[in-house]
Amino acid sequence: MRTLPFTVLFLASSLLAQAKGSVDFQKQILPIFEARCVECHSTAHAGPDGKLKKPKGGVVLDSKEGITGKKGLIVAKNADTSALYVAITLPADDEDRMPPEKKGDPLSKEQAALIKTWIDEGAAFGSWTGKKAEPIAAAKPNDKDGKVGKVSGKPKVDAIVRLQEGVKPIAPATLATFAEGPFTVVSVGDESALLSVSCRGNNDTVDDAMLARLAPIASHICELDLSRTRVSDAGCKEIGQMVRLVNLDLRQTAVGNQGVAALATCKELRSLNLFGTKVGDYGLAALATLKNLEQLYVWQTEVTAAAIVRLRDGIPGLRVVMGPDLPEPMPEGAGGQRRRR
């Protein structure tokens, strides 16, 4: 190292500067583009309604080959002649202007900037592809001493509106029965015919028995949220019957092993809260069929460490959250706020 001359030294650390360029695509380029185009400009998919949505102009924003796949949109070192960087400059009363007038202030003069400055390196995206045509859940490991795994838990909105495709809405009459409890059944949202159902308050009084009662909508029920009610394995035969569930919380209740194995036909399960149940190895060993499956809560249970190694063997970026990174409590006096007793 001590004999290679300064300025090879030097000739290699400007020109990787050089390669690499002062804006970094994913912290500061992209951020703009998902909050001010991607509503407009992302790769074909079903919208809520189950329509296909496909981008405006035929420009594509958030994935690497949309964004190099179109002739003129970008011109590497040189942005004046980038159509991308020409549509977001054009005057606010352009019609051409981007984003549409309709859709607010244009980008800001310091957005704008790094954009050309972008470009004008050479528009290098780094490691970021984006995303790809078919949606595919995200691994996101959670690796406790490593600097992996941004925690997210966004419910998968891709799935839920993949699922939803062709879904007919359950009839009104039906729904009404709700009413008088004691679940709440409601859309899961953006007037999706499949439904989030959870217990209003009355958590204490829904035993397996009641489960029953939602039977004529099983097949619709994408979030169920059963914790800390009397449910216990012999419920989890009617859970089993939702074939689209994708968020199923049983957290705090009496489910155990049997219930937790009925679980194996929800195969579109992506979230399962089992915190504080009283399932053990012999149940969680039924889940590996769950290819879908993201995360699984198991604090205060029986399942054991091996038992969570060998599921997440056999589901890729499963993330398995067995207890709590609890801060170490406070030294005594320390911080001013600190009560006394």
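Follow the form predicted in complex with heme C with the form predicted on its own, if you could.
Lone chain follows.
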């Protein structure tokens, strides 16, 4: 008797499991992750060259601790609000789709359906725990180019540690008001009072007026993702009240010079994404007071090279990106389908 191809056997077993109402993570879900995901989303480890290889977007899919530790990645018994399922079911041409287009075709409908079933059933792992993080020594002060053991490489991590000192957590009752959206509000760490806010999946519903809802938690927000929303210059006045804001993503919004100028009060800002906005040289000049700024993205804007040179002169070490080298979106949060580019 001829042996059936692996893919046929895999599909048959998957369909049988779904029919029985039970998906085996180790036999059916893990092989998908290993074949299509863990190349980019594996536990941090030292590579052959001695450099630390970190999972993209902080998403780890080769350990139970990694999968369950990323808030919103897997929401047991609710695949539709799980960031993982949302990402794998986005349109093939969406830049946030996983796996990304450069890594090949999307997951098949059968694979996506199997993952959905597994999550909706409760996302059980059985006895599987996966890999454990390797112990990596901290980099010595004279380690050139951040070789063996450089865990972070991002000064903004140190900024978050400093900014959360002495900050009391937001009252649970206040956080509960965000449960119904459009914003996803999560802590930046298990013990941190600082918050990360995003609205992916609800981008079209978020406008300037909607930002007023963030006022009660504004002083605790250190990461804010408003990419592809309807926010404009008026909304930046609300953002300007976020004194602990470290990372701000305004890509592909209607924000222009006046809005960017209003961000000059965000003195802790380290990363600012203005890709595809209406900002020009005037708005860029207003950022000169942000001496902590480390990364600025101005691809597809009206900003000129001369304005960038002037800004760099005032902020030594600032990295300004004028091409399609954009940071990965903050992975926290989930929701419905995101709109196409």
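Note that the rigid core is defined as the largest set of C-alphas that superpose within 1.5 Å between two forms. All figures in this text were calculated on a predicted structure; none of them were measured in a lab. Residue numbers count along the first chain shown, from 1.
- Once the rigid core is used as the reference frame, the Cα position of Lys70 differs between the two forms by 2 Å or more.
- Shown in the overlay between the two forms, fitted on the rigid core, is a CA shift at Trp118 of 2 Å or greater.
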